[in-house]
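What follows is a single chain, given as structure tokens, in the form predicted alone.
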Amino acid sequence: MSRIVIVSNRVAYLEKSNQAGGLAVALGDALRDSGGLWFGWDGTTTDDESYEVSHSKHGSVTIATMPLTEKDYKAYYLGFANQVLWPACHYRLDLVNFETNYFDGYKRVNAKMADAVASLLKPDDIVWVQDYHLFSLAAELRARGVTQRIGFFLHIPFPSPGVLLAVPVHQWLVKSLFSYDVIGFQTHTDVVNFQSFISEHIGGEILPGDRVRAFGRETIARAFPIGIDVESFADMATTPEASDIIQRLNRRNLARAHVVGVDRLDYSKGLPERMKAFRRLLELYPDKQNKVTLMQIAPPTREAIVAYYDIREELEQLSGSINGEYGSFDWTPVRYIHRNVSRDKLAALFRGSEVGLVTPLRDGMNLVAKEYVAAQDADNPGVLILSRFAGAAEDLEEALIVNPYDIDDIAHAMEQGLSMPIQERRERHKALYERVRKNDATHWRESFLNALTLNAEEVLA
């Protein structure tokens, strides 16, 4: 079995545990498996500019981690990824920041980490990249002479051509792509946007099975959705400690129903246009005021980027205002927690939550919306209200499908999903629950190293 070998801009917590996030839970079993190795940056800053990895054993698994000059992570990471990247990809060209040095220092890390994950390989290595801060990484190995197989996934989304056009550098990434011998993506509109853009715009041919063609390469181009590990997320939400969460959720309330929702602080969530959806709830429908509370958590992320510092001064803002515009001594409308709260505590307030409110106005895939289906209880299920600009809107069609800009279309929603008869919220559960099956984590990365792990004769066939 080849040994895979997993690069992504931080390296997961591996530990088998309810805290274990998303990638851990999916790639960790086929690193177990193979004897893997994980490679990425530490989180530190260093003025030693020798870049030195280090290497630690957790079990049978790898981890090599390396540290960041001050420089390179002000231009590579808060600058190139950040502030360029992330808003492009999430369509905020209002947001986007390029600058020269920026784009310097995202391709001196992407050669950084080329150097030291080269000299890390075997013969036989599988290599799977993740996510948008290592577009170059492919190229920069294989300028090294790397020729293992190579796979790049994309957490978030991929851009509408018009929108990629719009970043200066965006034929120099797409040519670096062009590297890797598979390219995952989140969703087929993901998938269709970047054949557009190679079809469009570089003169590239759109081939049979998923294959492209374009700067003298052929590589397959395919969606991967990602999902959650179901069994583990719905065991947390019905051990003991849950259901003592959701009592004294239930006792600390006075509302009859619960409104949850649960975002990284980030522009891209549309959590303003979800507390300003739900002081619209309670203006358009007086009977849910003292009847219903809507629980926002959104923990830090990015703080040293102005465009969340301002996020978050509107959201308590809004908060404050909806509070005191419609609480009483007994009830508060919103509930909004701006820290960490645990995946074991997050599963028991999803399943105490007769409503989960996932409205991002964009977002690659959403693993949120499918935590929310996994911890219900299928007798008593609570409703899934999904931005049609989540990516998990293109499987999870039983959700109340709602356009996140509009906040008449939310609150009406939410009306809608309290209101529901058991019997319709049963139906939708039930197909919602086995969608998310389905395409669970495990699938997702058999699938995508199945594709990656093909001879490329096979591949290329």
Given for the second form:
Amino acid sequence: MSRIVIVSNRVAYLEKSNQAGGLAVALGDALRDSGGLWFGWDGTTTDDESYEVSHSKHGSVTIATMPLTEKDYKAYYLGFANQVLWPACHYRLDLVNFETNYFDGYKRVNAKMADAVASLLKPDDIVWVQDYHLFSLAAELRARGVTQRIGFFLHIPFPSPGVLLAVPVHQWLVKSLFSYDVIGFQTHTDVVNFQSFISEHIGGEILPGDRVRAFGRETIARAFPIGIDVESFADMATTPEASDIIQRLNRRNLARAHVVGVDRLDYSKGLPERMKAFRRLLELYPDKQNKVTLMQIAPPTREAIVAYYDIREELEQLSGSINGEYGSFDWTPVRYIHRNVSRDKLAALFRGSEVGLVTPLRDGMNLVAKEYVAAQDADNPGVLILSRFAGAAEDLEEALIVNPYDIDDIAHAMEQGLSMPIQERRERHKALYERVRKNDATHWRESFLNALTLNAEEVLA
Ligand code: GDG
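Switch from the form predicted alone to the form predicted in complex with GDP-alpha-D-glucose (GDG) and give that structure.
So here's everything in the complex, that chain up top.
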């Protein structure tokens, strides 16, 4: 069995802890089974430009990390990755802030990481690169003589050609991807967007077997929808501690219905629209006043970027104004928590909520939707409301699918979810649970790695 080498911006958890998310668990399993290596930025910045790599051993797995300079962090991470690629891929061209020095920093860090990874590789290794921070890593590795199989998985959406064309270095980005042997996307829509760009703007060819040809190279571009570790999340929602949390929640909320949302505080997640929709629910359906609470958990991320500060202000203002307008001495309509909550508490919160509200304006997949389904009691399940612009909607069609820009549509869906008969809730949940279980984290990892290794055998044949 070949050794798996994962490269990502940050190295996530490794041990099978109940706080580790699906991605960390799925990748962790692959690494443990193959005695693998995970390489990434260590999260620190330094004045020292030596990019010294540190190693640590965790059972059969090696973790290798390196620091970045302050200049790299600003240009590569805060700049090109999170003020160009993230907003553009989430269709927020108004928030794209392109600077040449950001792009230079991005190329520089990809090159520095390639130096480190190239020196760590063994001849039979299989390299799996994660996400938008590292579009050009394979091209840099190839330039250093690396011939091993290299795959790439994009966790965020691949935008439609019209949007991508607005990014000044769009051709460079797409060309970079052709140094990978397999390019994985979350959804079929992403694959179609990529193919359209190749055929309409590069003059490339779309071939059978998910192959694409351009820039004198051929590669595979296919959807591998990411999933979660369903059993472990479901188990977390049914521990005695979880039941205790649910009971406490109900006591405190005087048995009112709960609508729950859990998202990093990011402008792609549609949080202001969601709060406005909750206000609209109270306006359109006055019988819901004093009967339902929206619990929104939104831990902070990327606070050094202005757009994230702005969204925080907007949400605080909105939740305050809804509570001021509708709240009573014993009812706070919106409970907004701008902190990280432990994973086991989240599982309990999902199970204890009648409605799970997942309404991003754009999302690669959205694992919260899958976690909400996994956490439900099959005999008395809650209802998932899901944005049509979350990758998860391609699969989870038994959810109540909404347009996240349409406040009234979300409000009506909340009313529908809160009053849905038990038989319909069970039927929808059963179908959703089956899909979440089928496309779980293990399935995602195995199908990607199969594509990457099978393709190697085809080439040798
Ligand atoms: C990217 C793509 C794609 C959230 N708040 C807390 C917390 N979380 C956990 C959730 C879930 C994860 O974080 C978020 O995953 P999502 O998929 O919803 O979104 P992104 O972070 O934007 O992830 C996305 C994903 O990559 C995987 O490919 O689906 O489209 O944007 O697991 O439960 N966890 C804890 N406390 C919190 O307060 N412990």
